[in-house]
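In the form predicted alone, a lone chain appears below as structure tokens.
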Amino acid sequence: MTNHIFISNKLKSFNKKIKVSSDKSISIRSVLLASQAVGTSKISNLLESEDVLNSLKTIKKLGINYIKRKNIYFIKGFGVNGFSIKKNTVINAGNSGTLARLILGLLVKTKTEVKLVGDKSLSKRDFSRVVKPLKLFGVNIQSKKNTLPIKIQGTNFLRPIKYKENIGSAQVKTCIIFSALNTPGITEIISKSSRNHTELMLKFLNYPIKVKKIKNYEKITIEGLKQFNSFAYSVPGDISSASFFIVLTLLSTNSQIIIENVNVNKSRIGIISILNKMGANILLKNKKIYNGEEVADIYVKSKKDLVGVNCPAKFNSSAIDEFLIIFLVAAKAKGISKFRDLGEMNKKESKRLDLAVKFLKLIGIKVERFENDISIHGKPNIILSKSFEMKNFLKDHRIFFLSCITALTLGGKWKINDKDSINTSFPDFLKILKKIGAKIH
């Protein structure tokens, strides 16, 4: 079976209303929190991507059963530290850094040693940022090079910690919050602002967690060893998945789109703020609050005269997964776009900052790079006519998505490999593109 696609035609003008895949971050968190609740939780519209399916397999290995009826997953939890773990248990997180880092936080009290592994890509990623705070809690955790595989064995003598998280990593913050659930006393985190789905979900569950804003940081306090009841949750659309259709519309001719029911949490919509600074007019309509999360329809129209941006670093955390596609807009904008302090991009599924520079040069865009800062010289009239083959530096779902949007908006004849990578986060990506009118072979 082939694992590549061909695109050789730009997309014609369109006017569509679509729904994108459910939010991956919230899907994983809802599965893990349901595993810690007392009773049977009902989660609807769960994203059925590889990362989320691996989360379901993980809780099952830890003694938590679930069934699916129609569009609802029923997950039966036994409360905080309610896992029942067999000897020699191995958890495979696949490609999911979110699952791998978050599940460690829920294993801090396990009596049985658990081994955590992942795929080739995940096994290269740095886990020191969670290993360090877990050791402060008193957990026995072993990793040769601060990478997977990791062995973890919990303890009954956990101690609350005070920890400063300077990276702006929601995964690190949530790992500490999950560890605190099992720990007596008050755990305190001073965290650089990042996506806050975990805090909002725990507030929705009436768990004793407090968040106080301090400039670019948040002070989070969690009281441990409190139980919470099962819950019902319908997962909204994912802004990261929506971002590719936002840019597709923006760079197409005489087109518009409405993307329905998307999570527009302020810690996630950096892409909208950045693109609007570049001259886009992206609107949020039908806003509502659902269980603490802000949800809206996103309205986008094509825009010819986009301009370069001197991007404030304050948007980095809220757009970290979307910079690849933002760079494509910068490539077509008038003037020079500047982005700073993007080292965190190289800590993702691949070294995305390195690959972004390589990709932009491949399509003829001048890029200047100094360490983690880049400047992109836009070409407003860029039209691609050559043949391109994307391989070797793929296997990252977001680079596959980026290649497709480039082909459909800038032209050229493209062979794009590693089609299966879309199953990580957005299995319906190609199906929705075809619905809009894309010719994909």
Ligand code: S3P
The other form holds:
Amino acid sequence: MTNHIFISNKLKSFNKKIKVSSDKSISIRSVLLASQAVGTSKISNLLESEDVLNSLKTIKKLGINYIKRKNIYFIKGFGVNGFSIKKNTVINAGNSGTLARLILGLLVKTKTEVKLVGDKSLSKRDFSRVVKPLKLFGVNIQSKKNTLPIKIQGTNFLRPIKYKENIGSAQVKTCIIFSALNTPGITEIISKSSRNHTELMLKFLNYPIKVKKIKNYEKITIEGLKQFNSFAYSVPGDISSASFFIVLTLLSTNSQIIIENVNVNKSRIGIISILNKMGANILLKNKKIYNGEEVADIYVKSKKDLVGVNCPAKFNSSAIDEFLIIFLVAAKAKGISKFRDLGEMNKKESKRLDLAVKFLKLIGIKVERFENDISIHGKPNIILSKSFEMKNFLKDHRIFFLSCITALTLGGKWKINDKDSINTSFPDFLKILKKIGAKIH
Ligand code: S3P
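Give me the form predicted in complex with shikimate-3-phosphate (S3P) now, not the form predicted alone.
Below is the whole assembly, all chains and molecules, this chain first.
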């Protein structure tokens, strides 16, 4: 079956209201936390992407049943550590770093050994960042070279830890928080700021967790061995998916878009701050608090005179999945944009910093790289007319989205491979593009 698309026309001006797919981070967390709640949780608008479907398959393998009726998943939990695990259980996290790292935290007290595997991309990613704290809890965990496959066997003798999380990784932070749920006493994490959906969800569930802000860090304390009841949750839209439509609109001519009901948690909207610094006027309207999370409609209009940005590293964590598409704006902005300390981008589904440099050069943009800092020399009048073929990008969904948005805003004749990668995070991506008027073959 063909797994590529062709785009050879820029998008004509548009004025639309859309909804993007539901938030991936919140979807995975709601499935995993429902598996630990007492009773049947009801989750609606769950993102039905591969990463989330793998999360559902994972809890099922661990003895938690669910059914779907209409738009609602009913997940029946038996409380914290309520898994019932058969011998020789193998969990496949597929492409999802979030699922793989988070589930380890829920397996710290299990009697039976579990093996965790993943796809080619996930098998190259670093797990030392979670193996290290898990060992401090006293968990028996084995992996060669700190990559998947990993074998984990829980223990009844967990001890609470004090841990400094210096990467700014929400996956590491959540893995530790999940481990703390099973551990007697108080676990303490001093964590460099990162997305805080886990903390907000546990607070919403009345779980004893405390968070205190200390400059760019948070001190999180969690009391172990408490239970929480089942819950209802309706997952809002994903800012990471919305970001491609934000940039599509910004770089198109005479266009506007409203993206409804998107999660705009402060720890996620670095892209909006950065693009507004570059001259965009992105507005958040109809703000509401839903189960502790902030949700809003995003209003964007096209903008001609965008300017380069000297991007402070303090935005890195809150825009970590969006830099690829932010770089495209930098490519069309006036002046030089500078971004620094982006080594974490190379630890994602592909080596995104390396690939971003390769991509920008491919479309004729001058880029200077020094270690994990890059400078992008913008070309406000850039118009592409050549043919481009995108392949060998490790099937990274976000590189696929970036290529489509580039083709639709800067022109050129594009063949873009690995269409299936959209199923990782944003299965409706192409459908929505077509609704806006994109010609995709
Ligand atoms: C995620 C955290 C981020 C992000 C990933 C999703 C999460 O990773 O890149 O797409 O849901 O916790 P890190 O925590 O490793 O930075």
